[in-house]
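What follows is a single chain, given as structure tokens, in the form predicted on its own.
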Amino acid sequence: MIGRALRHPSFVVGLLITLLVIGTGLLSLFWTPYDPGVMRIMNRLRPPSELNWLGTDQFGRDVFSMLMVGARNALLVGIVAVGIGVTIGVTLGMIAAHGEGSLLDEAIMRACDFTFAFPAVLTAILILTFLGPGVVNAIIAIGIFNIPVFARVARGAALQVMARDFIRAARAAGRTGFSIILRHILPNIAGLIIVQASVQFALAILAEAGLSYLGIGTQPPNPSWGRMLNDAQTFLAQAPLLAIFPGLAIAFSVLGFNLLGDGLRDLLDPKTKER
């Protein structure tokens, strides 16, 4: 399995980028070149140099330090938002699959359809308008839209597993529905859930950046890639690198998690295994 994974280009590239982002975020917990919240007006808009590897912003803050802390905040949003989606969504999907065709199944699926009917970002903006701006409320808004995604994925995968012979054998042996879900269904759909989680993680990072760009996501003084883009647009003529660096950080992070998801899908899909 490991040798096959190392020969899969999408998985290897996605894993390397993902590890770089995660490592940068973890490193920022203990060390950054400068305090990203300290303003040094006399050093404003400086180009990259030995002292400031990626230059400084309009307030003289070190861009590289802000990107490091921004990675940590993006990962936090992704982990919690996707965690909300997995926990609640998979639970609802299992309930719906277990009661296939029942009123509860219909209610859960129609609620998912209702959620999908509205653009995710616009609805997140509406939610944050009521709850107020902030990273916690942004996580809640993003997490809400992960729930129906995982609910549908889990239900569809669970129904396929439930149609197999070993599930019928488990029922004939007297196992309860809860026991069958824990011991037979969840282990068999875990790979699909992991793949979907990596894709949703990328979308969560992108959504957080978009909400912060609009000023309703992560709030000052906490650095955010999206807000760095918003601040940089005023200085595109004077310092275009201010917009390029956070833009690249967002693009590479999303690319990394998407490639990782594609690689995991191929590796965990039994149809693509080597014969």
Given for the second form:
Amino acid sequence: MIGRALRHPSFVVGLLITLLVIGTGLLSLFWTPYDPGVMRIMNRLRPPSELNWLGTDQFGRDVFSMLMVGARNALLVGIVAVGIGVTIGVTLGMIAAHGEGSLLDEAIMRACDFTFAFPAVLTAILILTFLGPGVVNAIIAIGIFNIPVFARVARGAALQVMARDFIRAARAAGRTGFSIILRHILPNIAGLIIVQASVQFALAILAEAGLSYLGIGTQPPNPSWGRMLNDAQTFLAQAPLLAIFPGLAIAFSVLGFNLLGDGLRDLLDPKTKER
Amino acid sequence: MLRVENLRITLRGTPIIRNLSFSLDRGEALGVVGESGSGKSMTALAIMGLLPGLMRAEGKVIFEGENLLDLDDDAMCLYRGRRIGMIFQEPMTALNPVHQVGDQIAETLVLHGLMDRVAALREATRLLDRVGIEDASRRVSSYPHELSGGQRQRVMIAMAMSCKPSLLIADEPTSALDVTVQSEILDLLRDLRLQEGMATLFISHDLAVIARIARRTLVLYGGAAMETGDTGVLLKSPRHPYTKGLLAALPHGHSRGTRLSPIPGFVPAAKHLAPGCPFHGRCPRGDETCADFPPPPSFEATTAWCFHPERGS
Ligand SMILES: Nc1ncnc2c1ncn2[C@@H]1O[C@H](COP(=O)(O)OP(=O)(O)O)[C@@H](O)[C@H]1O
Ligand SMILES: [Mg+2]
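Could I see the form predicted together with the partner chain next, after the form predicted on its own?
The next block holds the full complex; its first chain is the one shown before.
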């Protein structure tokens, strides 16, 4: 399994990028070249140099340090938002699958359809206008949109597993209800959930950047890639690199999580799994 | 010990099993035979209380004095796996791919509160050894995909007998295996029945397999009993045309070169069955009476539900 994984190009590239982003975020907890919050107006809009590897912004803050802390911010949003989606979504999906065809199942699935019917970003903006801007509320808004995604995936996968013989064998051995789900179904759908989670993680990072770009996500002075993009707009003619670096950071990490998801999908697919 | 009385299973009003009765004594083996689609599996699942969602069972399934059809799911759990074990046709898919086989055997013991996990794992090793798996102490931590089909079926048997049930239901346990493995599994099941005293309800579409394991046989077709009696007598002088047809389709007893004669036609879907004998459309001896009225049992050397049985010898 491990050998096969290491020969899978998109898995390897995705994993390396993901590890790099996570490593950078963790490192920023202990060390950044400069304090990303400290403004040195004298040093404003410097191009990349030995002192400031990626240059400085309009307040003289070190861009590299801001990107490092921005990585941490993006990861935090991704983890919590996807975490909300996985826990609530998978639970709902299991409840729906357990009572397939029941009123409860119908209710849960229609609620998912309902949520899907709205354009996610517009509704997130709506939620944030209600709750007020801020990273916590952005996480909640993104998390809410992850719930139906996981509910559907989990329900579908659970129904497939339920049709398999070992579930009937488990019933014949005396198991019932939720203990079948915990012991026999969840472990068999975990792979699919993980794949979906890495894709949703990429989307969550993108969503946070978008909301922060619009000014209703992460608020200053907390650095966010989306905010950096927004700030850079004003100086696009003078200092285009200011927009390019956070843009690259967003694209790079989204690509990384997507590649990781693709790789995992191949590796965990029972059809390609060796016996 | 097990007495099934007038069992009827319906799916949205369509009969799947009609008025089926049979019984099984302690330690006895009863074979249930019939073509695919005859209702063998549904009969077994009705006993376990595990019929697919929309199917309903009526009548009585008396097991150790209790009518299982009256029990709810919670009460049935004291029977499933504990007092009635069940094994299935597909050893490839009846084990959970993500758990070690020892774990899956131990699970049943822990579930029914017979042992703690540590003791149950030790017992799992002993059971694997008992069902003839070599190197049981190592195999206990194998995953299902690391085992052959025959070994997996042995694991299933170990699981089903872990709580020492007094009844074992085996639904086509050897049909997916090749002939030599099939024969080993049949020997194992016979040994277990004789040594542990488990009564066995042995389901197969293959009369030759039934003949090896069960002293008594029930022939099922279209959800109704066709004939029942001592397996030897049934094989030697079948009285129901359907049993005769099954026998003629066997490779057994034919001299080399003669053609097997499968029963012409195929099993009609449950909803197309007339009120009479389900076999009448394919039966060489059928007439209008057969189509319109359920045949009464005729008792001779065997019991046959037929208006025109062969005369017993
Ligand atoms: N899950 C199901 N839903 C509806 N009908 C079923 C289902 N399983 C089996 N049947 C029907 O029940 C009848 C008996 O099937 P079964 O007991 O599986 O036959 P056997 O085990 O003898 O091959 C058949 O007519 C079959 O089509
Ligand atoms: Mg069957």
